[in-house]
Amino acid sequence: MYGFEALTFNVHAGYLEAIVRGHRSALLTAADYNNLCQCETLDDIKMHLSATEYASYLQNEPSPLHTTTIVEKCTLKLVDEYKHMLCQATEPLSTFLEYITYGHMIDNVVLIVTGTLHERDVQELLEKCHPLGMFDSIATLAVAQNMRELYRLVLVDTPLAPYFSECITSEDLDDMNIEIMRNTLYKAYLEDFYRFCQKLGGATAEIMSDLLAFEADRRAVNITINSIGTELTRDDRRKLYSSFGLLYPYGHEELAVCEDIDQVRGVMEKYPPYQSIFAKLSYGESQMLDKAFYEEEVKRLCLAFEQQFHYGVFFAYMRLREQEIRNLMWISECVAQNQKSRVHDSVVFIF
């Protein structure tokens, strides 16, 4: 079907494939950027975020603000667009909309089960769960012991319940094996995610394999940054790497045998796409790392707008959008905070 989306595509998805890209025209510019990291209160921030699209999300918010309602209301406004999409959208669309939450609903499973593993008030804890990865029975995800009853007992009737095969075993819960189940999770979703596109075939494949690839070498890097060190064997170290992208087979065989920060630099050089990244580090650093990842990611996202007739402009959009809510939220913690030296430390620019 290559080369004839244009043919069929807007039938279906012309509509919402505009209102996406009328969405991304709204996205915050690095003229934005300098007046925000400008201000002086988070009063400030919400003065000049009454010229955007948050004006209507932040306006009825008495002073003083906090930096946490600023991220939800900014949250919430990604969650409204998104429901909206969902509603107009026919099959496969809607499904490829779905696969987009399950990241999300992944790492809200994870944050119940370590916070309740330290005792925390499930309310607490559902209070910070993001609200695009919610679902029905998270609440009772509190009573599990191990992964058979967390599988059994909760996750058997969500969308999440195909990818638990992997890490289903009777050992109890630790920090350790949460981490595990949580890499191994996102593994099987990347990969499950990966073939749906595929099946999709035309630009969309095209594009979405570019964007997941780049997203499963970057987590099979830090991998292997966060378990040097740690107990985890260099065959465990591999079974959590994503069976496609870049690095995919002889990466992910020399990253498995990285000792430190170093070596893993010196097998990512050998990939000309990732040159750029570990350019800007200096050796042994890995502090600027996200950020530099972040970088490339905001760059081959903002790529996806420039073809026409394909989803990968919706997964794109939402990537964006939860960059800039990253960016908000930093400027925000440094003003709130009076370190206004390193607000420049961690935001991305979009444009």
The other form holds:
Amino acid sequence: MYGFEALTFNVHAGYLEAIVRGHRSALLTAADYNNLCQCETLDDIKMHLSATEYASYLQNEPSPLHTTTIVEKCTLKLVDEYKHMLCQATEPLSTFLEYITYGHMIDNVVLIVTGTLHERDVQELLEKCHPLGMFDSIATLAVAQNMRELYRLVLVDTPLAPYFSECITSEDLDDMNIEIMRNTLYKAYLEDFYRFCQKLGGATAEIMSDLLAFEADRRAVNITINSIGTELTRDDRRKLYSSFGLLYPYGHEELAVCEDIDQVRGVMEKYPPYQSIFAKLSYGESQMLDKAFYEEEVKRLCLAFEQQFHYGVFFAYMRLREQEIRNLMWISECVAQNQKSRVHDSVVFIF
Amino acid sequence: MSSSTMVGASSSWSRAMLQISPYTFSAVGIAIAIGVSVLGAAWGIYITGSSLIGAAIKAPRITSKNLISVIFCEAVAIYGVIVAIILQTKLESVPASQIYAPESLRAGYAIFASGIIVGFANLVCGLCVGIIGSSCALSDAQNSSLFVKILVIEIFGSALGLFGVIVGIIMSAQATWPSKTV
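I've shown you the form predicted on its own. Could you give me the structure of the form predicted in complex with the partner chain?
Below, the chain from earlier opens the complete complex, with every other chain and molecule after it.
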């Protein structure tokens, strides 16, 4: 019942909520990002990061550093924190925490299948996979030739199995089909996660519905923009949109027939929360759309921490940490390639 | 039987209520006074304690100050013990002929009411202080200037238990059993 979570939440999840709030206080602030943006080399970045919580992860790295090493170690820290929380969690928090990683699992599956299609080595692909999305039989994905085999050999034992019901075909895997598969899986995952949160009820349902609805809408807009000019038909496009969120169902009808970005903008400006995002972009420009969406997402994620006694803080923390890792990657790349003027193009400050 | 000469209500429920011995009411009242108070205190302590332990991992400085929240919850249990001891000193024996006399019933009801007042006031007070204490610990871990401000809220919350104790003691002062000489 909404409003009375405070009475019983702490029995099972009070300790972990306090831990996740402690982790949140260790996220990098705007002052840290300003320092990092002024670094000249990757060693400077390492020095600045050793004043933060990343110290123990980066101190043993030999110079010369690579950007991938920095990103890998920061991701390792996130994975360690996640595993620590997961092993202490009871139901239903443990299921909730596992749901957060299914998105990464989907990305890893698509990465390996695409890489195999392009004749890359499996070991190399495994190293590029996101550690949060690993599962045991992931290496066998390289063997599958079409989706039915993919499902039968590997994925039926993973948590992603129920998401495959809509996209098992016997067609061979090619780039287009893989993207469609990725989006279909992600749609099924988001809807499943949404239903799970609704079942949990209370403050968790309320806060997570809002966050997941934003995610669903953002993906709808991205799918629309990325499929403009491709051979994806309108019906196929409509099938990839999730069946919840602010845009469902009328926004999806309008988005399905959009043929260029200005039409997308016209559709989105009818919805006040997204109007402010699109107002930041001038006509015809879509590069800044990603950053505008990230900023809006970060704002909503930070608001999830305003309330106590719900599971949304775990989801919000994982997403904020991923945003931080994206920021660090961008800053490191700009510094490594000596393009410091572009560093502020894509860094989203969290605090 | 003396009860049939009393209240003229004819429903069997009210007859049944009047047949319950005032000793029963008193004993149940005393049990509720201590039992439910301790329930409230324990509930409040675990709500605060779990958040406090988790938050203290990243911010160890908060532990000593935030034990005040736990002490406020504990005070609630102590109120319950005190009132239960006071109530049980009010319990006297009356001769068998006087068990259902109006005076006896009144004394029994007074002790019962006092027990309920104190028990439930302490239950909600313990809950209130516990929940605020949990938020206090988490806020203090992020920003140490917030502690004193949230402590003021806790102090107001713990006054609720005190109200219950005061009213309960006033109620129990009325619990005069009929004197032994008939």
